[in-house]
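In the block that follows, a single chain appears as structure tokens, in the form predicted alone.
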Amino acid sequence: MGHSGVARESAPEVRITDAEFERFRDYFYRKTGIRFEDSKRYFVDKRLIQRMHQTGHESFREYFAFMRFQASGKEFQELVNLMTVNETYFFREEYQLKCMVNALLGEVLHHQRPGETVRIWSVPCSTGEEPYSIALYLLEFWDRIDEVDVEIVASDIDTQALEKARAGVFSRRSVNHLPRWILEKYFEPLAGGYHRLCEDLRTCVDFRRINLCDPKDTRGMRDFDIIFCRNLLIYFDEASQRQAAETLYDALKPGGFVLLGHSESMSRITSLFKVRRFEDAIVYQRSI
């Protein structure tokens, strides 16, 4: 026992060099559009070393080669899941949900043919709070929900977040901003302060794994009326932001709308969209 303990203590500590960090940062950026600032160095190193230990690789060089050339891409996905931030809760930036029911949907229906489905995309959807908030808001606050078909697609690059989203179990913090009557109507209380969303709502959102910076993933994302893309572009540099903006533009129907996070502005990225100022929110529109 004592001997193996000594051996473990004398094992060399794994360090990521500046050049290795640079190499990983460039690779991750090319694959995801997300660029880590130098201030994130400790965060990135810690997670890389964690994965090196878990996959049995002693050096960064070995691990990096293993991760890059693995046919299944499973290890890169593990890294993506570890490196992405999933900070979200129900009815976050609620003024945009109000804008959707009070203004945007009316314009969408005005330009549609009768019987056409309204299509909404939530990206990145994280653990599901945003797309489920959209569904709840439509059910409770949109007076035409009974006469119009709505399809909600939700996507994220993080497969673990998507699993949690499909399960529909949320912490007390996640549901903290919901009115009590909505919580009681649509959620079942579980042990430990958790709440499970009712099955009807869990099945009404189509969750998909999509990397917004990968044209193969986004090729099928077309003909949306409204896209919620909040607090993603802040993680991108200018080139990735422009690419993402063009992807969102292509995904919209003419006249469709994009809603960004409160600290984000499409006008600083591209001139593709028309800025629309509604009573509840500023929204970006693809021209009709």
Contents of the next structure:
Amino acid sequence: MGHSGVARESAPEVRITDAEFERFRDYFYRKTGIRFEDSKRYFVDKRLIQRMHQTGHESFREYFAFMRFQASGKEFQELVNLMTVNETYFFREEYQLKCMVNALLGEVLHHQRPGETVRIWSVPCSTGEEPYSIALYLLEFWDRIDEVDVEIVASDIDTQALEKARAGVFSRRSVNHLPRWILEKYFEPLAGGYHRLCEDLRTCVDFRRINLCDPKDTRGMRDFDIIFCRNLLIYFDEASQRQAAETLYDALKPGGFVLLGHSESMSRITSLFKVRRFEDAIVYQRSI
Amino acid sequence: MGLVKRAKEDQAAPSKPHIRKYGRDLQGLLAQLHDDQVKARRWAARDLAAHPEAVSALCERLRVEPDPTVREALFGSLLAIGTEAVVEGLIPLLRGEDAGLRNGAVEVLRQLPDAVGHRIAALLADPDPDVRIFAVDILRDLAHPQAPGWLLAVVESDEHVNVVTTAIDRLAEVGTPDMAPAIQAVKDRFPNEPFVGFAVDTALKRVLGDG
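Condition change, the form predicted alone to the form predicted in complex with the partner chain:
And the full complex, kicking off with our chain again.
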């Protein structure tokens, strides 16, 4: 059968049948919007079997019932964490950055008063790759950056990540997707394959510690035109997703946009936002 | 022009300073819930999530609130409070004519397994088949160990074909092989309903594990 080493070492060999895979796939899709193609079968089976062993279940049926009816939802969240890959690097999901400069900012300016600052929020910003990517994209690929003021606020709950973000030193892996000319223009090479972002860019992003689920933290976050909130909501339970969506809605100006991760869907959480399909990406918009 | 940063002293405050019309305590928020402005009502609805004693006021507001964004905030706060009082306040909405309110109530109720569990049997015995279908909809995502048993009881005994086929559809996901005879028997109970056969066959494939 050739499943994971975990399966062979720690327990009798377990097999996920086609019907069980289908059952899990449908459930997971309904709950998260993530659909696994048949080509992902090995990936899914391996992780399911891993969790079955770790929770002491010998059959898929037992494990599925345990996960499905657990009131806390913890086991489901464990699966979400295992089935999704959370990593950050410069220009990740670049099509959304393209969408920002090719479509979103034009609409934002159309509804702005002359001289008004465009406000962008990156949440969670982790170690800074996302907000700095936004800044780089604006500087290099938006032809109106010289006419308009843009403020980038970046927040995370993790203060250590924020410290790293402010320091602006990134590994080779982090900058791997950047065009070479951008790397040479904005970064200083350091020992060990690290790169430091130039000071001008490091100081232009406003980093703040904010817990998206804490109303005290988010109350001051208002009047944003665009929010990048990628690969966060998927890790929340449903009540928290709903609260976070309310917070994002109230943080936006009327007509403002939210960009989620590619495997996330706002429509599954709330009907507050309108779905907009642009050439480069699907984006959620607060009504004007 | 270009990338700019707001001055430190401006960061803590909301962008536009304003004078508060209402206090942020329970009484102030309850008054604000009836403000003329949508934005004010939304903020009141959101902030009342911190006040479990506001459940009845939130539910009453749902019945008359015309704005969908305020409704979302009302439902969100009720979910965050999540007590049995919330369940009692939302169940009457299942009987209403407003589909948005009914769906919103179902969405919240299915996320409150501990609070809603003891009301399921009564909802499944309701004389109105629509209410029974909503109860089955709640069971679809209710993280409660009795959910498959409740669905099986509907399949075995409910007399309305739409209620039964909805339950069969839900059992396709959570049913076990020992439920197959009860599902199969539905074909005989509703011999003149062609779509029943399809629903039964689809569910059996899943439940028996050969689909």
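The model shown is predicted, which means the values in this text are computed figures rather than measured ones. Positions refer to the first chain, counted from 1. Note that the rigid core is defined as the largest set of C-alphas that superpose within 1.5 Å between two forms.
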Problem - Residue shift check between these two forms, rigid core fit, residue 273 Cα at least 2 Å - result: no
Handout entry: residue 220 C-alpha shift between these two forms of 2 Å or more, rigid core reference
Key = no
Handout entry: Large Cα move at residue 39 between these two forms, threshold 2 Å, rigid core
Key = yes
Fill in the blank from the handout: In Å, the rigid core superposition gives a C-alpha shift for residue 58 between these two forms of 33.8
